[in-house]
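Let's start with one chain on its own, the form predicted alone, as structure tokens.
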Amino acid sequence: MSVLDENIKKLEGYLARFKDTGILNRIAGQDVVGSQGAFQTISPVDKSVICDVAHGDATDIDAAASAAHDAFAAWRDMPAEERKSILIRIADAIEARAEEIALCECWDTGQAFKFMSKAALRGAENFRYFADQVVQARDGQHLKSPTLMNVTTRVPIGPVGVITPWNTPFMLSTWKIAPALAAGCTVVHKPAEASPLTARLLVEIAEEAGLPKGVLNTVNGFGEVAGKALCEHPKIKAIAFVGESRTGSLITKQGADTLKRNHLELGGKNPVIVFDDADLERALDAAIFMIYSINGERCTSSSRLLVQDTIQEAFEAKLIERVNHITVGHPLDPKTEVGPLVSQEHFDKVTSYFEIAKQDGATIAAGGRAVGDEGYFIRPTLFTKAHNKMRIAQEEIFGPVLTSIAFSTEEEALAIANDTAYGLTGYVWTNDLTRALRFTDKLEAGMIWVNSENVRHLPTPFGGVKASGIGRDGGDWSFEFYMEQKHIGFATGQHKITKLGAL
């Protein structure tokens, strides 16, 4: 039996447990079928029925919202050490059950099972790196001034809502709710509709682990009935979002009612650029990396190749040999490095940019087709002869499409890269060390990387500028947005107090 056939009967039985009773709600700890009955979740590798799906709205997320403020006061109050060996027991559950988050993931999301392996294993590391900082979390300065001791502390800000996206769920699930929990919130999670199973298999792992009733509750739905009721809620007094920039905007605009508290984690439009003094060869295996992989699934894919004249014609047929050579088939085989496009929507939005590219004047130089006709499969794809005024250099196409740019001088570089709507991420490649410190000080992003690819530090601050977001993810900024600060100041003497209406 082949590894593909092991992986295919291994998920049958994963899955089993679903086809009668579908993926419920979980609310205070019981299961909950949704208030407006089920929707159906799609696997987009044959376009196959997974199971059922709870379909919840308003009705479903007060009740979750309800019982993550009931659960609150106890999971805040309950002592450090005693959060931090539950946050612990999860990761030691996620890492026994992460075959099965990751043949789960691979299905209804189309990722590879190559990458997806490895996502269940991040999602452990999430939980245990911030459980070593629940006890720090509330930690504060002392600030004295001249008539007090002024001291600072952190409180955790209440029960929160997460809306994690389709393309990696079980990993940015975890990479939210994980610091949520160790600063001490209750959690309401809404999980993407398009890839709902993983959500599930979380709210259990965690309460198996110990998670006391409430502290996290789950509730499916679409976005403009359940994420909206979510945003808006007044028990709810934070909103962390992974997705897309117009739907950020729009949850900004919900929450502001109720003076909503918001973490935004938006699009990208992420230049890599490539001078012709870089390591050539590594610059090509990390500019192909970042595209192709996951899809092209992810917001920090480097989705616009930037090269310098002096070496554009050289990089790119090297690059068009090397996609054409991208193996795209079942997601479940560990020789798969592209998979399908996770919905017939979402591959109809991507499809459309091949025809796009054509009118703008592109040409499309490796694959811009469709593969099959049994799930949502195209070639990987790249456009060359292209400028940053097309709409395929503009627009976030989410899949693995690459658009090539030349540029002759740094300036010019510079000012393709900054001339876009978004912030998320760059990547330089350059042995020049002065002109590296010079290009990352004006490149417009949140986070860059030079002569690397994405290599993702805990600790290191997570996020994007203009369109690609509001706030930080990571180490102690992670702790910034699920807790309030909080000062006191302590008179250390009888200081002078002007007195009014004395006689």
Ligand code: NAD
Second form
Amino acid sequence: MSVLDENIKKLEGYLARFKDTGILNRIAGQDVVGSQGAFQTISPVDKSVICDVAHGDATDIDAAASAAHDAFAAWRDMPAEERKSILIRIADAIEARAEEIALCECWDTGQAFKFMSKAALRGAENFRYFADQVVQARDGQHLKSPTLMNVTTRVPIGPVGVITPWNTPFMLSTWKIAPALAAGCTVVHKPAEASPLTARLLVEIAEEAGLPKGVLNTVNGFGEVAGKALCEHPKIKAIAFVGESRTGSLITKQGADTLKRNHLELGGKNPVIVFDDADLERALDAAIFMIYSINGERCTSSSRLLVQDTIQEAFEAKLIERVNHITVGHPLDPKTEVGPLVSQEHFDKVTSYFEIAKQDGATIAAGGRAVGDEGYFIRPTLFTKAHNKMRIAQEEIFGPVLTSIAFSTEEEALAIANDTAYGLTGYVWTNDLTRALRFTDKLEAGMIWVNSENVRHLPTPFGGVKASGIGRDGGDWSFEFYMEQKHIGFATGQHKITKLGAL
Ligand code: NAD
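Could you drop in the structure for the form predicted together with the ligand? We only have the form predicted alone so far.
And the full complex, kicking off with our chain again.
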């Protein structure tokens, strides 16, 4: 039996329980049907129905927010070592079920097993990393003044909402939920409607690992109904959101009446800038990896290639050859490098750019076509002869689609790189150290890598500028979002208190 056949067989075993019961909401440790009934989740591999999913609305969100509210005090006050050990047990359990998580994720989202097998383990790492921070998360400072002993402490903000997208949904959910729980917050999670499977596995794993009922609640449903209700709910103190920039703007509006604290991780149109003095083989590998892995459905993807005109022709020729050799196929086949796009809607959006590229006057140098009609497969695509004013250079396509733009000078490269509404990541390839320092100083992005693809180190700040987001995750930055700083001043008794009304 081939590995693909083996994986399909294993997947069928894992999916059987979903087919029987569907995916229900999980509120206060109980399975609850959706107030609006159910909707269906579809596999992008063959457009088949995977299972029914609870269709939640404001009623379900209210029940979940109340459960999170009721569970908050006990979770906040649980000794740090106990909370830490629960998070470690969750990490262990994720590792134990990594294969199930990965296979379900591939089937639900179309992501290739090659990458998703690691995404589940990265989810475990997120829990392990933040578990290690639990004990010191509330530590503060001592800021002595002449007459007061000032101390600071940090306290969890309260129940929070976590709203996640469909690209690598398991990893991204853990990225938000692990620090929230480590801080002492309780959570209502609203996963993306297109990818509900692994959110269900996460809440199940967490409860089995000893997370008290109501500390993590999952409500499925659509963004404009369930997501909106979560943003508006008065018992929810903050919203951690990952998704599109225009949704981020809605999140802000919806949370205005309840003065919500929002953390927004949004879209990108990230440049990879290749100067002619760079290690061009490594630059080529990294540029290809950062746009064609994870189906290009990745916020940090390098979707604009800015290549120096002195090397453009040779670099693009090698690029075209490699792109044409990328293996598109069944996501459960370990050889597959690019699987199907997540949904009909997204397939329509991505493929519409093939026509837009032509209208813009660019050349489709590779790909630019769908593959079969069984699922949402497309060939990895490269647009050349493009300039930065074209829609294919300005709009987030969010698929395995790269736009190549030539530049001649460093100044021009910088101007093109910054000429975008977004500012999430940038990748600079040069062996000129001084230029790298100068360039990264002026590049408008929250995260920049020099001579490297995106290599995530959990203690570093993750987030974007401009339309790519507000706020940072990672290390202590996550706790700054999920916690409140508190100052307490203890008088030492000597300072003069101004007497009003005294004769
Ligand atoms: P999306 O904004 O359509 O949906 C994300 C989530 O928001 C879903 O759960 C959806 O149901 C919910 N939602 C939609 N409307 C809402 C509303 N009015 N109120 C509350 N919730 C609402 O995004 P998507 O298409 O699922 O994901 C792709 C996007 O996510 C891309 O733009 C990508 O760049 C971005 N992304 C960003 C990062 C990052 O770290 N910056 C990471 C991954 C993905």
